[in-house]
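First, one chain by itself in structure tokens, the form predicted alone.
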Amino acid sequence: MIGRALQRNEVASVWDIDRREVIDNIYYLVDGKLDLRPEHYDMRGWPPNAAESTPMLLDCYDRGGWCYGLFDASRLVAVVMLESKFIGKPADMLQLLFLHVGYGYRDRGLGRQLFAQAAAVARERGARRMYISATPSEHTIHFYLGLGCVLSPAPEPELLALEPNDIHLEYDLYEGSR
């Protein structure tokens, strides 16, 4: 496995990562608390319109966002993308825009490794916190909570409007998981 910065022409290859996943439970945010509900989804790939997000990923790249991938031979199997523009009040957060580990590569610590690398880059760039808009699946939310992320006390209005069903989290880059 080789890790390296993505080239601009490789950004769209995130949609080639094997997205398969069976989801049995989904989190909802109800009255400021997480509420886990049974919902079954057999994700056999990316949603049909996922590639429509490619311009957003390229914009992140072009603004100086950090885009890093893990490759098995020449195949991209995991990726992390960190925005470069600061958000929040005060403007001390960078958004973890994208983090995905492909089917067959999960539960090996790769997601934790990519998250830790993104956190280190965010600190180097002067951020105090990272903002995460996470898919509400039980596995995903447990992953982020296990790293020390917490519910965002004041979700970013623009990001909340963009992904209202996601769980909006923050990670303190200096406190981390205590």
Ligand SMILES: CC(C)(COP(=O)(O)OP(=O)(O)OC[C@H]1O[C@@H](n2cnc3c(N)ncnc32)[C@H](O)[C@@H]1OP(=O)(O)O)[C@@H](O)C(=O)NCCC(=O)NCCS
Given for the second form:
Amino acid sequence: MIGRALQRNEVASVWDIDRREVIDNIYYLVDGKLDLRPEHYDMRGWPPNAAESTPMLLDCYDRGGWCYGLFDASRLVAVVMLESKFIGKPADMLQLLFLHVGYGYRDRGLGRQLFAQAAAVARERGARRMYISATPSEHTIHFYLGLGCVLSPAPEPELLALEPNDIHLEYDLYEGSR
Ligand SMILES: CC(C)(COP(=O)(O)OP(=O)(O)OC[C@H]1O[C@@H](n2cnc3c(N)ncnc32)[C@H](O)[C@@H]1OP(=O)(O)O)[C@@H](O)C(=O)NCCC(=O)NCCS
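Could the form predicted together with this ligand be given as well, to go with the form predicted alone?
Shown next: the complete complex, the earlier chain at its head.
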């Protein structure tokens, strides 16, 4: 497995990552608390309109976002992207915009590794916190909580409006490390 920064023309290759996942439980935020409910999805791949998000990912790249991939031979199998624009009050937070590990490569530490690398870059760039608008599936939320992320006490209004069903999390880059 080789890890390296993505070239601009490789950003759209994120949609080549195998997105298969069977989801059995979904988290909801109810009265400020996480509530796990049975809900079944057999995801056979990316949603049909996923590629519509490519311009957003390219904007992140062009603004100086950190875009990094893991390659198995020449195949992109995992990606992490960190925004460059500071958000929050105070503006000390960088958004972890994208983190995906392909089917067949999960649960072997790659997500943890990419998260730690993004956290190191965020610290180097002067951030105190990372913000994550997380897919509400049980597996994903357990992953982030296990790394020390917590519910955002003040979700970013713009990001909440974009993904109202996501679970909005924060990670303290100096106290949250596990
Ligand atoms: C969520 C995701 C990034 C995690 O990456 P991963 O490579 O599968 O996770 P890792 O193997 O690095 O797991 C890291 C830690 O989380 C823990 N973990 C993973 N899945 C877990 C689960 N279902 N319940 C509890 N802990 C879990 C692992 O035990 C591990 O802890 P450890 O290092 O102490 O053993 C990956 O599964 C993924 O891309 N899923 C689909 C897409 C997605 O949801 N992306 C995030 C969008 S916000």
